[in-house]
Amino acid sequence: MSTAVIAVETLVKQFPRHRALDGISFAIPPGVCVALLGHNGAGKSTLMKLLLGLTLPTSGTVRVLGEDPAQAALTFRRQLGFLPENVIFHDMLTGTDTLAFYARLKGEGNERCAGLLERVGLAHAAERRVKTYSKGMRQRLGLAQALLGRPRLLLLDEPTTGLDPMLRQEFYRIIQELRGEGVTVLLSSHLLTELEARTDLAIILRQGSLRAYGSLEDLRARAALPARLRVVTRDGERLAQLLEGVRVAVLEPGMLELECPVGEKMHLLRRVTQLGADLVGDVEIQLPSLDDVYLHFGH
């Protein structure tokens, strides 16, 4: 726990009418990207506010970069970057003016502002007023302000909202660069498909409780979810007969889906391919996805 960037121990947050977090504990090591998952009302936003020191725990402890975020000094806050889900900036300021304002709040000069605007793809609009920015442009401006101060920890709440596929790819490229520099990223998103290959760990909350925490590989093993083989075949009935004991489903004419434990997928693949090209046209292996893992633990 002493080396963790974030360390949470039996954390409870009680509001008058509901308990937002119910005794959760976890520790996040440095330099990883962590997906924070849960339905609306699961406690994700409350957790982020506690990590930022914007609200106090009812009981339990929160340590961020080794400090209590609610009591930490400005030097601590300079090491954090935060991008909220709904970014609001002053419409009459330009992109440059907006970033300069936030730089002053972090006690930083304006030297990096132009470079950050270029890094997030806003150099061409730096002198335009924010009121002319699209939602995606405002989101990128929000990412630029989160990167001020060279943060060691980034907290990002639905950061790719409003970004088209190309800009989402660019966003994750920046995140990958930051991870290479040792920055830790906690990222809340409902877009599980795009997170799957880009995060090291996942936290799954449900109604304020910690349902699961670990790597996707670990969570797959704990959930005991099956692997699936999709097989293109010229004779589905014959193939199903030859694979006695295997769970088989017909997806469409000429395509079957086979299920097996993840650890047995290669054995099943060999059985299928040994049936020959006259019967098997193609095979695709599908491991349990982050969506599958989330549905298992989060519902």
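Between two forms, the rigid core is defined as the largest C-alpha subset superposing within 1.5 Å. Positions refer to the first chain, counted from 1. Since we're looking at a predicted model, the values are computed, not measured. What changes on going to the form predicted together with its partner chain:
- When the rigid core is held fixed, the Cα atom of P69 travels less than 2 angstroms between these two forms.
- Annotation for V32: C-alpha shift under 2 angstroms between these two forms, rigid core superposed.
- A displacement of less than 2 angstroms separates the C-alpha positions of Q14 between these two forms, with the rigid core held in common.
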Second form
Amino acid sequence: MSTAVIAVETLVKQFPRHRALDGISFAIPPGVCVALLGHNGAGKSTLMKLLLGLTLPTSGTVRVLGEDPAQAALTFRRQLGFLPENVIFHDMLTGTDTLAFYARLKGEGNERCAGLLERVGLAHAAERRVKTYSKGMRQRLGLAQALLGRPRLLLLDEPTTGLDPMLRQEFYRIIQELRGEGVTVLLSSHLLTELEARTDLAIILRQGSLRAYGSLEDLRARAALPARLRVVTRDGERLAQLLEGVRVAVLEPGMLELECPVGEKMHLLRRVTQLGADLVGDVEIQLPSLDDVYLHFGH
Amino acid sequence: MSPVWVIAGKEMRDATRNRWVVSATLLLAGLGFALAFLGSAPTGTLGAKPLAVTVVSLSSLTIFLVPLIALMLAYDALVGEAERGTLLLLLAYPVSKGQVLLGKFIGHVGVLSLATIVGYGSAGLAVGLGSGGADPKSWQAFGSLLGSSVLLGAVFIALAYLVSALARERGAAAGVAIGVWLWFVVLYDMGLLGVLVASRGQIHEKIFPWLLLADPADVFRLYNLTAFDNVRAFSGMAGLSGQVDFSPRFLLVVLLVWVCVPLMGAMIVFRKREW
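Moving on from the form predicted on its own, please list the structure of the form predicted together with its partner chain.
Full assembly next; the chain just shown is listed first.
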């Protein structure tokens, strides 16, 4: 456990009116990118605050980089980068000035600021007032400040909200680079499909309890969700009769959906295609997506 | 550089870019000039010292204006940043809550000092030099007015932080801040006056002066209107000051206590509350 970047044991956070976290435990090894998934109110932001030491657990323990974040010296926080959810930089200051302010707070000079703004694609707007930035630009400024001071752990709360698909790609490219440098990244999201293949591990929270933790392949295997075959046919009734023993749903006249375990999809596909071109017009295979896996655990 | 100074510098820069500094300075200077020249116009025939008269009128203006400016400058210092999410971010930096509050306090007091000294200072200089130079005593009284105005502003900045640390929402904080202003600047004096009238002046003369100390605006008034003989003569406070025998130094200490107590209170609430 001592090598874990984040280690959480039976963590409980009780608020006056609700229990935000209900006894969760997990450990995150160094150098991985972890997705923290859950609906609004699942406890994602509370978990982030606990990891930063901004709030105290009701019971249980939190260890971040081997220390208790609520007790650690202030300098401990130099090793962390944080992007809060919905942060609004309101300032009349320019992007450069805002970033320089945060750099000074981290005890850094502002030599790296220009480079960081370049890295997040804000170089062209560096001398504009932050007030005039679009939501995506503010989000990127937020990411830039999180990267100040060469953090060992990045905590990003909903980092991709407000980013268009191009910027999101760019964002994940930066995350990949950081992971290559050995930085551990924990990012929360409810946009799941873009996470596919971009995170090593996923934690799924639901109403304060841990529903699943593991690699994406792991979770997919555990969920054991079926593969789906969509078949376009001229005679749905006949097709259903011929495929006895297979779960069949009629989506619309002439369109059937067949379900089978992922491992047996080739077998089923062969059976379907052998039925002949006059009966089967087209086949589309749908494997369970991360969204499906998430829905499976998150509900 | 200590985070306290980084934050103080940021607050001052924000206020400058917001045109807060400019508008507060212009407001204080404009009203200061108006009062200074209205106040000194009729005194020529009486042979009064114009700068001393200006001190009297400016201190009345300060009591209304400076607390209002201070409260408006500082009421959203904590709750406003919390709503924008920047407070959470700030607290995730290697900065203690104490440093955050102290930094903001220094920054805001700096902004207010600048506005007061430039705004009033220009009015005072114009009157003092325009009337062919004032006597040293009057300059001293004017200097004390500037210093104590800043101190009064600091009191209300500290009170604003207390409000900001307690409030759930920015709007609520604004409302309470106005309430604080009404209470200390208007209602408390009116209440005291009412009690005086109702009791036909029977409030014990030993108690009455102490009741004045419970309102920083009154402490400020007492200090400025009684500390200097030449000012006292024009202030209409000559009668009162016969009863009130607080030394100017004591009154300044009381004002300082009025800065420290709410600031400490704000610090305690800020530290305890989870943002």
